[in-house]
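Single chain ahead, written as structure tokens, the form predicted on its own.
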Amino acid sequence: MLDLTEDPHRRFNPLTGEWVLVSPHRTKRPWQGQMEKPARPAAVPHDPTCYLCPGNPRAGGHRNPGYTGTFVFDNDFAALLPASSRETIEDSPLLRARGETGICRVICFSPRHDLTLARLGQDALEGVVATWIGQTLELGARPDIGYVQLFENRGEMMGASNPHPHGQIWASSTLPNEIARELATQTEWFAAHRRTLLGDYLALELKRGERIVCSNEHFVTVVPFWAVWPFETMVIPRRALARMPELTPAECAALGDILLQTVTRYDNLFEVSFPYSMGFHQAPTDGAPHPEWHFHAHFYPPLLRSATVRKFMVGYELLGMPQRDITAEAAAARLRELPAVHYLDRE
């Protein structure tokens, strides 16, 4: 019989319709590759050279206000522009291009330069959730915006250009690839079962328990069965809802709590300021109700076996298919066993 803890096997991702190769026996291999420098929290609450700190200058002559909570501004180096061309070029069926418009913004989570999501505290995290909701409503109401992507890159190895606690919003006129794939799979599942795909998946995970990391009354963090990154997790609401603005006040507080539980365990795993890319997947902002869509968040952290060894997507993963060594069950067990108290707060 197939042993999921020892034998190479493939696992299916129902959200994307793709497979991942799992090779649990490879966890025994020695590592003589690149060793990363462990990240440490910023040392000062205000850095006069940081372009995200309150009162400091930014590019183009802009200056930040003396903000005390969250602060949102249009990205000074935006990847999408609202007034760019939407022309389509098709010189050949093989040579096609379309203009894409949109709006990119930056959200500073706190005026404190030396904090992260794991160190903000519950009240401040609820303020961040409220800002995410406000931005989704504002941008999603625009007729030229079809999707609002909220995300955070944490740590230098995940491409963060500044250690100040912040995230980004990319609001685009069309659906990004990952969203288009998830829309198709969730629509197909809902048409066949009249229930959401992630609602059924969460019920299965709650029954089995082996991949649950943490939970509260309204949310569950799970290492998905099909995870690719070493300690990848999904945050899923127990109630099916399409977009973040549909959260009740109690669910908003619970979202802040589950995020705090999750990122605290990440920091505790190797006792560093843990790097990751995190983002929320919500339904398109096209005015349709989208009963098939189940709002959720993805965490993609690169650290593999210590604070100095990380996972690279190279070779077979770029040319063949994603592959991982640590099973979802083993990753969940390690995260689940960690305390909910941050390692910097222990006596």
Ligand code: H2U
Given for the second form:
Amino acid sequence: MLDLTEDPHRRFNPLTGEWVLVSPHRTKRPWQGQMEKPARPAAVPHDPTCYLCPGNPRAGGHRNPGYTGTFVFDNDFAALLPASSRETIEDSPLLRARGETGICRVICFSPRHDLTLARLGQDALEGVVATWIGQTLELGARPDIGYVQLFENRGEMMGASNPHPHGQIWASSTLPNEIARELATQTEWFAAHRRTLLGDYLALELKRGERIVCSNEHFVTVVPFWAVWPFETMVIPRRALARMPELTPAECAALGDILLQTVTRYDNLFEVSFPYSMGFHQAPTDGAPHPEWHFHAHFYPPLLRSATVRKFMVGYELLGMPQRDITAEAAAARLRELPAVHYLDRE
Ligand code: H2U
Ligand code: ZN
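Please give the other form, namely the form predicted together with this ligand, since only the form predicted on its own has been shown so far.
Now the full complex is given, and it begins with the chain already shown.
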């Protein structure tokens, strides 16, 4: 009998169509490799050398206004440009290239240099949600934008360049790989069942409970059955909706709340500013309704067993397939049992 808590096995990710190798018996191996230095939140509310703080200069001669809520600007080092060539070059079927256009922006979540999403407070978080919605509407309405990716890189370990609370938007004319994959799998599921893939998945998770981290009236955070990163989670709305602007006011508030609950637990896990890449997956902004698409967020955090030992995607994972040691159920149980109050706000 296969024991998912002990025996090596594969788990299937129905959103990407890929498998992950799970090796639960390996969690006890010793670590003599690189140790990360634990991330501490910035100490000062305003840093005169920070290019995201209000009133400070940025690259390229721009200066930030004295903003008080969120602040969005065009990335001074944009990876995509709105007016570049969209030409196709296919001299050979083995040498194919296409020009890609788009718009990249930076969102400051708060004027406060020393805060993170976990400590912004509910009102400010709802302001961030409103900004994400506004940007999705504005960029998604453009005929040259087919998809709006909202994301946050947090912590040096994930490549964030600055501790000031901020996220990015990359809006592209074509669909990124992950979105193309999720579109295909969700379309296929909807065609077969007339319900969304993630709606059916969430119903299963709610029945079993073992991978649920936290929830509220409108959202649930789970460690997905097929998680690759040790403490990977997904935030899934109970109602199937395709894009962020379809959230009702009550759902917007609930999204702020579930993000707060989720990142607070992350920070409490090792009592550090927990690094991750997170982002929202919404339907393409092609004007179609996309009833198959179930809006959701992914959190991909790299930390493994302490604030100083991280997971690397190397070796077999690069050459074969992703692998994890701690099971999704064990990771969910640890996150679920953590206090809901941030460790820095505890007496
Ligand atoms: P990350 O911390 O996730 O790298 O995001 C910061 C972004 O800010 C990064 O994409 C941009 C970088 O290009 N940036 C500016 O647009 N202007 C600046 O003056 C510095 C950084
Ligand atoms: Zn700052």
